[in-house]
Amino acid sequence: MTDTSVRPVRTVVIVGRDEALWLTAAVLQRTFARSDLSFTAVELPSLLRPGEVLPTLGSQAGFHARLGLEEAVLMRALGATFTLGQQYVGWAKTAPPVFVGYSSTGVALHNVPFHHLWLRARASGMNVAFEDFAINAACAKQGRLLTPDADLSGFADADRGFHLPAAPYAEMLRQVAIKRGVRHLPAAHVSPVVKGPEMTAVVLSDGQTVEGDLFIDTTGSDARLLSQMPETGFSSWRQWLPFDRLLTTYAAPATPLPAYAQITAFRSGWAGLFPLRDYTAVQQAYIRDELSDDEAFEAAAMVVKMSLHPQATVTPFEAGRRPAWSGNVIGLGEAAAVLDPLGTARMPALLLGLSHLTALFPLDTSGLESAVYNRTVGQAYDRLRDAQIWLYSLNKRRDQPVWDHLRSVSLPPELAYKREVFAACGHLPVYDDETFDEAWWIAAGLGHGLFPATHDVRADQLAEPELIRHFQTALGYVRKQVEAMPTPDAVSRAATV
């Protein structure tokens, strides 16, 4: 028997504000320009803050091509920046500050991976970083920045993301949208109309109705359409991520411009510098218990060695995520995930969840094609959870409460297994879905000191002269190509002429 509620998807309201609200609706526009779906974009009130930053990674690039967004004109247009990573500097009150970039690190020797080269070197007394071998890092501390062209071929697999500012970044995106054939209705707030396991309208603030096939929630964190759909409870990631308080403020650019983020631990927290061509955008996350919003400010100042913009703001938040996809109404973003904002996740978050829904788009409102979407975007939110838990757990500040429990706490059965594999032997189970690939977990693993009990014993079977060639090789090509890179002021000063 046909169930005559379940009707062809023709009408897709997307109910949000910023980045998610007008990516999703380009990217959908754009996607499905050729069907007869038509898209409407009710958008909220602005929660972007004053001199917000959107980190993320180099896949950002594709969808900006996919959006036909010219690489060049979209960083010249918002003084957004490139970035080859994050330096980590305070994970340990007396050791280096520690560079996890978007490239790998040395190369194999026959076939041998590199980092088990370089333990069996570090265990007869190599007195040479990691990070050394790798050149996103060796660009990052000389003061350069890696162009596309550069010639890498047979060495190393190497990325660079962005540093986008939020308010800029959004309205080029609602301009794209919008000129593409969105419908754009504003409302300061929504109802939602749900009736039995579906949503049926969603009515503005002005009285208006609006009634769709498909609901997108990117609202944010409350999910204002998807909280209120079955069996989409919040699953709270606070045991692992205890961070719940955002400081969000600015200062003035660095100069020189670095081309990397610097994420500085305190007792209570941390603190990150991002650089951006007009103004260095500054966040911190913190306690609440631990901190009050004037002391953590005062905290953020002599954290950074800057002088912040008295203009900051501090947002609430708790790390989790809820069943993205219920009857006909989806999630995207933060209505989704909620990541705690260490490193890159936020960005990433919403492009899964996107990339997904264009692969998986619904024939009707049946909602046939939730539990996989479920499972696999699930999945996917949980793996970049596990690479910040990663990062925190790695931590050795010792005596100070926050950073010991981070460090002491039980963690994902998935991730528990991945860290005690890699640490008894230096292989790294790698799982389906993960966004931070091989290279990237090695290098925070071995960069913040969680140094394998042995390697593998191939290494063992190579002549120490061939070894040490190989290592001199390595460097001596990481510095050949880093002198021939540019410095970011200069890639900032060609990109506005």
Second form
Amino acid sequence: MTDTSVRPVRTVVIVGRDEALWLTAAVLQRTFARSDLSFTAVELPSLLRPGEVLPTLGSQAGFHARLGLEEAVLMRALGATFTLGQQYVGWAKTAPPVFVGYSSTGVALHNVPFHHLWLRARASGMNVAFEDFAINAACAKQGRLLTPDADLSGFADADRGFHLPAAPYAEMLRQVAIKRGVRHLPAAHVSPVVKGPEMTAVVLSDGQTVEGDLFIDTTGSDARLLSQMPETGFSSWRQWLPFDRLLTTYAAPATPLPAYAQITAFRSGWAGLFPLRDYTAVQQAYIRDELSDDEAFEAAAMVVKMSLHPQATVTPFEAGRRPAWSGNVIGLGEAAAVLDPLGTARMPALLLGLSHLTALFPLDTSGLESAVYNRTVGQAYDRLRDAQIWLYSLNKRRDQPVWDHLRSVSLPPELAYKREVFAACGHLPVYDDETFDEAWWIAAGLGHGLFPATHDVRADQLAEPELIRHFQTALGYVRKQVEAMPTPDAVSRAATV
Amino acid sequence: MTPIRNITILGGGTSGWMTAAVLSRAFTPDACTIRLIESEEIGIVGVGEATLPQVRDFNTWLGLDEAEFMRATNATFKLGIEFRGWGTSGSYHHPFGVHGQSAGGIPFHQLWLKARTFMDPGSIEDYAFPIRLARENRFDFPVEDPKSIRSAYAYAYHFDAVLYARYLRQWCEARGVQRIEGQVTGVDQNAETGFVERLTLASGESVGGELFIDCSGFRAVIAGQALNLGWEDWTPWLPCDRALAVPCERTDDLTPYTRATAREAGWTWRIPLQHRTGNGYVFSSRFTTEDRAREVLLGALDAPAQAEPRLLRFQAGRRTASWHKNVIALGLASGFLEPLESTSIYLSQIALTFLMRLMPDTRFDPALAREFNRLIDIEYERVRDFLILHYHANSASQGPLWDYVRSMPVPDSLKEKMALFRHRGHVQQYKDGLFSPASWIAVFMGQDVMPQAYDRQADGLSEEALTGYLKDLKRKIDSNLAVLPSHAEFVAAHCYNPNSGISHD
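I would like to compare: after the form predicted alone, may I see the structure of the form predicted together with the partner chain?
And the full complex, kicking off with our chain again.
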């Protein structure tokens, strides 16, 4: 872009739908409320599916706080629930389920990280699962919910994520955004107007032209705006993330209410249960070549062993991403990166893009920030993708084509390196811009049976009795903490009073 | 797996004894024999050493008593570095802490930049508690309460590096580390594997080991001379390649900071210890002579010199692989970056942290060395870029060296960082690597790399609210500052060595 066309950004047009549109609009409006920026939200018809859930991490709470939304009120109004992690069932045909939660596991002893102590004890015959030392896993499995004011000082870092019902959540954000002053224009569809290197306007279905200095694309995987700009080609991740169909439906609420999601693998994919207060959200990812949509619905009911609402929606998808910022157009959410539905990656990807955009919100149309934004956010999306590939690659479902492929496919270089180092010595390299921390990666690795060839040699110096005492203390602490925690139902009831 | 039972360290300078200390803290003598070879005949670098706050974690982990350690090394406290002559203001500080306090998630420097558009908020340094402390020559420990302005900084030490090595040596020997006096004359490698098997000393004695740690300084006896591991030269960016060092008598205003003053062909350091002041001139032999450098250094002292200046030669750069087979180069044997930001002890310390995470067994899985080298590279490169910034962005000094560094091509990563800061005061955060955004902001601002505009998040505070906020902050700093003791008083009360100045063996 030549200098002559550079002008300050004043008018911002956000085009899109659902939670991506309204979270973006609400957060940007709130952040820049007193500045000279004005925000217009062009709302396209919703693509939310009945029963859709948005699983997300504890970091979402920071955005709620910024928007002035009180957590208890929000949970009550939406019928949302807390989640301590995911339980993976059937990742190996015979092994017990594996819990990967949002907490640390165990406590270091004499500076030796806990997982090395565990590996040493395991080598000498101890038969206690790694996750038994994790407070989130223990809470979840005992039907308890970790409360945020629990004093875990010195013992554990623990967090809890959310299961947010998609439609009411998007609606709540819409109200917040509009109340705070975002201009709202509904449209059936839009046509972007691109002149030279920049987008100048979008023409709405009713003929209205909306001009802007900066356009934010939250339209979803079509990237209706961003895809019109140069150098925004889509890079597919299908070689690593081959699932291409997502079935969404729901079932009766679970009683008692679990504080975690359950993900069950089957021959052609997996089916997930996400408990909410008023219903259980059901998602199933699978491969079209192996399963027709009707077969998929039947498979889902069989896998989750629940009676599913027949109003199921099937959505095709392809995991991958495109450069998120081109010229004066920035894509957020699935317009920038489509993550696989496994684990908790889709909502965190939106948050990542949004928080980086807030920190680098362009002053003018020079696009000076775009290179650093594309690099850091791109890396962050790739690392989220790697976390999903990590989970998939650890499966042991032998003789099932998709799962064999997921287990044997050559990994992206950064992940291959991570796995190689961890498998060699139990040290887990963590890169810049990672969403999941070392504790999460290790819990997933050890939980799914990837055992390093060696452990920290310092663990071998510890006297057996000291080590046993240390483990007993940790287990005792977990037991005591868990007993003191309320049930998810009690928390949910308290929130409805 | 077969654990390593014999580790041999070559070199008894700061990094050698730090290595011995870490290993003897981690391994009991019956689990692993640790030997350190050093020679009385080889001098070690160290006139006065300035450190970073991380050294406190190191000492704490060893369980050293702070006051005792400070007495033993004639140490003083350090709140940061004063840079003189690097920017048009004449002097700025890079503190161990942040400027101001952020409000509502908006970085303070953005608020200050906004304030400048409608009022005169004064220097941004007026809002940094550690800078105010330093400028008034006061010191006290930071407090724990995160709401207090007195929590917003960290501190490090100036100490006599020779005494620090000696202090660690006593600590190590008490824990069973074997010290061997002697000079290495031969390095024997296995003909097939290339692994080092033993070192031969001038006395004819030979010292074996399964793991060898080369702390022999610039000479890099094992990693450089014997294994001939590659060296990446960074002189094009950091052209200084000599230093002259000399101690002088201490002065009364015991400053709680290091001073780095830009000179015609480099810069001089000033490091105040309890018993004397360490001084040195880091210069480029391309741009000045040793005689002229000596003149500049002696002219810069604030008290009579206590000795003849000693010359050190070096080359900025890094070994392409610090860990190769069963040899790990550490400290100056692994890389050299001039002491402009006091990073040398930190770089040894972080290497030891990585080694503890990646301690090999006798199979020496190559994945461990690869990961160690990857982590070390990140550290060195990020410090390097930060040092280059000081030279490249120097807006005050005159002379051919300065013309060269101002116009030289710099790494793209640095170019981008400077452009983003100039544009809007933004500093990208990274996970690994030493210097946080606060450090970059201090140097940018101190050296006149001024943002053209502030981040509009700062509009979250109205002009009135911002004016009040800045006034309150200043008042808070003033009132907290007034009650704190002078640095000299604090040292006298906390860690004074009555024998300082007297040689003690």
